[in-house]
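First, one chain by itself: the form predicted alone, in structure tokens.
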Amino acid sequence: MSTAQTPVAPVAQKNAEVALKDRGNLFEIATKQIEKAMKLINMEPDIAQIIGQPKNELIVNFPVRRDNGRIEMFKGYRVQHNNILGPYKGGMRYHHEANLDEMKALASWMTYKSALHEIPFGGGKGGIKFDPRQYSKTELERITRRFTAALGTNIGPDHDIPAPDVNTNSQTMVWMMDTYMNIAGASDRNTVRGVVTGKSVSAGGSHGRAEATGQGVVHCITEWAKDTGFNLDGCHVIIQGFGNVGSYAARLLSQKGAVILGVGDVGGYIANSEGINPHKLGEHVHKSGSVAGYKGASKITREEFFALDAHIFVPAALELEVGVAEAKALKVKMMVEGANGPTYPEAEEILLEKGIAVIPDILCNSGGVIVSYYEWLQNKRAEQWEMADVLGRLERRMKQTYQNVRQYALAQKTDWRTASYAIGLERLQHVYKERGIFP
């Protein structure tokens, strides 16, 4: 990584801006898919109008001093958007197009989410804005403490709860644990370790944390395979996006004997038609930081790339990849959102028009957040959970919620993100009809 300070060129920032803009607002497009849900179940208006913003919406302005000696100033976020069922819960990003109505409208998600799969959690989100390619791990590690020393007391472990998410790993969180556990002050030192969870088990987190999430979207393609008599054995699988869970879900899947046809991220797309060994894709992609350049495929467009002739296709990379020219290209059976967020409405419709089922990301990536709370039991209860005992949990959990989401879809002959949603609102109203509004 880079140590020098990158300033950024007039030129490429207004084009950044552009691309931004071009995207939508994804707190409007979380919105829009919401209210379809809410009208489903008849949503009392008070009960919406509560939920339809989130409680607390945090920004932090803070300097770190930079590995050259000067210091730069880092905007951070941490949006709160709902806490009936339990603590804030939600990932840190560190993202150069991280903005706050991306953090509302993933904290949203996080709240439906936890709700669906009935876990004791409300939602939350955060981050920081910059790239974090262009900085050493000493500053990133200034960065993270800093940012955490800034939201002080607003995260906790029986308040708000962050976790991985885009850019940022375990390390980041044991930082953020550590920070977190200084400012507590000693006495509570050993009482704290759940004010984040995604942490290395070293430092008390969970054995099956870091594949959670792809393998939630694995046992949802299971499901569906079982379901609709498909075999996945030969199948073809293409993957957008090769970090955490795109990886994952890639060697999952090949374990079962389908076939990785192709893979994209940031740095291009790639494809190969006798597969693509995700193995060693991930080496190539932990050394270099894209799947660019992989000499076990040939280089595509993005065009080319979804298009490709496959069964089941993977989003796993950012919000709004899939536009309306992108479904109007894919021929697959199956869409699997691994990523949150990565499909524009007006897409899907033309989706489920050409018969393509689209597992929501509510359902099918929330395998990190179920994990995230066994963690956080493990942290409360000061134990250590063997790596069958949460993977059968994950498995049997995920496979309950997505027969849930099947049967309320088949009753009220609506699509499966409206289902995954009106389960989760359905919960969330009937919490506020008994405890009422204080005072």
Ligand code: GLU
Contents of the next structure:
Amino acid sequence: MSTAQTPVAPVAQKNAEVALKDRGNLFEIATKQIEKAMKLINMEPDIAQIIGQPKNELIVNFPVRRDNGRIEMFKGYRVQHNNILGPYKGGMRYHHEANLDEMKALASWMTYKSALHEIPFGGGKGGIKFDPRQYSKTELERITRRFTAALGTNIGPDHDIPAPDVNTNSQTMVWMMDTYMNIAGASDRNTVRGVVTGKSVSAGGSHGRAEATGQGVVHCITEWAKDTGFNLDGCHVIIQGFGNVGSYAARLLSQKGAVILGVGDVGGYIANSEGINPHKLGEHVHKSGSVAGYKGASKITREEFFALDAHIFVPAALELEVGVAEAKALKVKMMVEGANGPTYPEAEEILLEKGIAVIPDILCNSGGVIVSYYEWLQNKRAEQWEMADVLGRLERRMKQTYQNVRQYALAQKTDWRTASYAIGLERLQHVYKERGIFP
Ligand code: GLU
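How about the form predicted together with ligand GLU, since we already have the form predicted alone?
Let us now look at the entire complex, which starts with that chain.
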């Protein structure tokens, strides 16, 4: 079934995960979004053609030995969308439904994200099609190392720089770095530390990187609250996804006095009208792998989650989770896209008609790649910046871009997603005009 014409998917079924393949083609959706912004800035058709496709689409199939001695084949991806503003940059995700069109869309969003925030990076995305929950830690290490070896010199600190994404973390990045270092050879070993970002601090990562995406989301919420005179203290928040992004957003929001009313993830949805303690929930998720079964809240359905009486919704799970049904159900004042591409275009129209502020992914979930840029700079300079320094820089950049998008959207009378793309596209167009194409 193709849902490209019927974007109603993730219809509330009892905590069921709707297969990604049934959610529509993500690259087609990304193209539709970007075309609106291309029209707005009168982008030259030749440049639109170049940007409309990724430069490179790499698929590698590689064998790994399981703990039981058997060999299993894995399929890995790396899509390099564009590098006119700097090296390809973007996450590596491990997911059983990973596919090429998804990677193409996600890689293109990285290009626009970096362009919007004026980070000297291009866009890339990749990963492996498998369910990491079904594998032991030693298997995960072998899978990660063999994938890195299969990519070989297709990645590199000045060429293409992976980072964590869905179901990957600092440990994944440290394995990738170590493998790449060993392939690079003894004399280059310490100059290639920046081949990946999102590493642990001890292995050359940056302070503040782990919480950076959640932190960036919260900076956008804070700016919005300031602009609209909204009081975050005591407000109600619902969060979908409790991983790299959602768990930190929850902690930082509760520090501002927000009440976490409901949370959901792949295992199910929970709610507590008195508020959910994000630290305790974090411990539970760490142990059990999901928010399901958390003692400090009651189990609810996916349908009930979207209809909760909240002010702020942070989708921080997978793409295409907010369809028409979810948009109709949501009662919030604002939605801040911690995930990449969580919203169907048709659902966004409904949200905007309802007067719900939609803060788009490339604006608000960019804290990760911004601090990745700081990590990369620290690696190049063999420096270790202090936490306060990193967080201060991140805050200034997030707030600056937020205000740029706000002003652009007001001046052009357009939505914030289109405004965000348009700013990024103008930068890309400018450089393409200046440089031309080879030969
Ligand atoms: N995976 C994150 C994202 O989608 C971070 C990418 C990075 O740090 O390169 O923005």
